[in-house]
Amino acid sequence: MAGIKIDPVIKGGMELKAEGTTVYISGCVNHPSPGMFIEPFITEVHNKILEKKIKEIVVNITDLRFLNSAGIRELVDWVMKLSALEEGKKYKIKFLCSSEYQWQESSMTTLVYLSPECTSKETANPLE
């Protein structure tokens, strides 16, 4: 099964890219409307996952120093869109967080509670 490859998006202090079955989100997002560039990227990722029938992906945010509430909302919308799919089309998202950033732990834990059947969280220690 082939993964996905999407051209990187570098805007608003962050970089978004997708390679294989991993989505990388890095940088620092203070942009007042990050949905302008996050939402189209997530939509393309979501559609490619469905098209290629990928069953699990990793969203690596270990290099994401800060994501404002509007950016977190884009991730919430993605999880809710995933949860609304019919059973045969659903896939799993594993959020890979860094123990270096406390906001990741709290925000991603809450995000996983929205759809525990479709999401999970793993915390990586940056010293490992």
Contents of the next structure:
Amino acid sequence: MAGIKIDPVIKGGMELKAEGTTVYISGCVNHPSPGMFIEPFITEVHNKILEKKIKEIVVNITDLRFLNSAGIRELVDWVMKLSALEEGKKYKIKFLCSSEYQWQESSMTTLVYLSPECTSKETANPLE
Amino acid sequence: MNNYTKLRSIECGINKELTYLDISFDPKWEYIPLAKSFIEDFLTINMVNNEEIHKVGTAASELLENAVRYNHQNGIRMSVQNEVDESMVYLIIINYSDEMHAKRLLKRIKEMNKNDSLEYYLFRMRESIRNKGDSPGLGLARVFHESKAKITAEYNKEQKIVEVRASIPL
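Return one more block: the form predicted together with the partner chain, after the form predicted on its own shown previously.
Expanding to the full complex; the earlier chain stays at the top.
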């Protein structure tokens, strides 16, 4: 299956990139309006996933040290947009988290509650 | 009396028997990560474990974002108190606010405290998409759920000062 490739966006203390079937979000998001950078990137990712009929994508946030609530709102927007798609077009998002950042466990668990049929969460380096 | 002196003179319930940190700064967005990092270092010195430090740091950052976003005049004061015996951290944020924003904040906190924290956080997440551009209230809901904080607020109409208190169990 062909993947997607989107040039990295490095702005507002974060880096966003997409390679194959993985989206990487890293850095530290505490910008007052992170949607300025995140929303256009996610829209492009979403459209390419639909165009290439990809059925599962990994969102790797293991190097995302912090994401403020304005940044969480952008992920909520993505999940809601995905949930609203007609059945045949839906794909799955797996959030790959790090146990090093405690906020990821709580924030991503809640985000998955929004749409458990389309999203899941996995910890890359679970604590012993 | 200038705004800073006025903020500093407020009796914000600091119990000096407890370990505490009390900081004041300009309402500049760039200072929020610095304040968060400062608070996390303070808690590290006071032997709060890493998981709890993240929890308090996230809460402090979200509450300060609200304070900076809706600040009416200069000056934000934040106090952190660590009650080792009770395993609690108290965050107290004081800032200037106009009456409209303060009333909205008080109403939202009252509404939040009537709800289950997870249900309320999910509700706010959905609302944040429906009302793009409006204040989503996601930060407060996040502190309420993820930090398990008890949040209260008061507004002094004469001084135009709002005080938000979050009690976070460790």
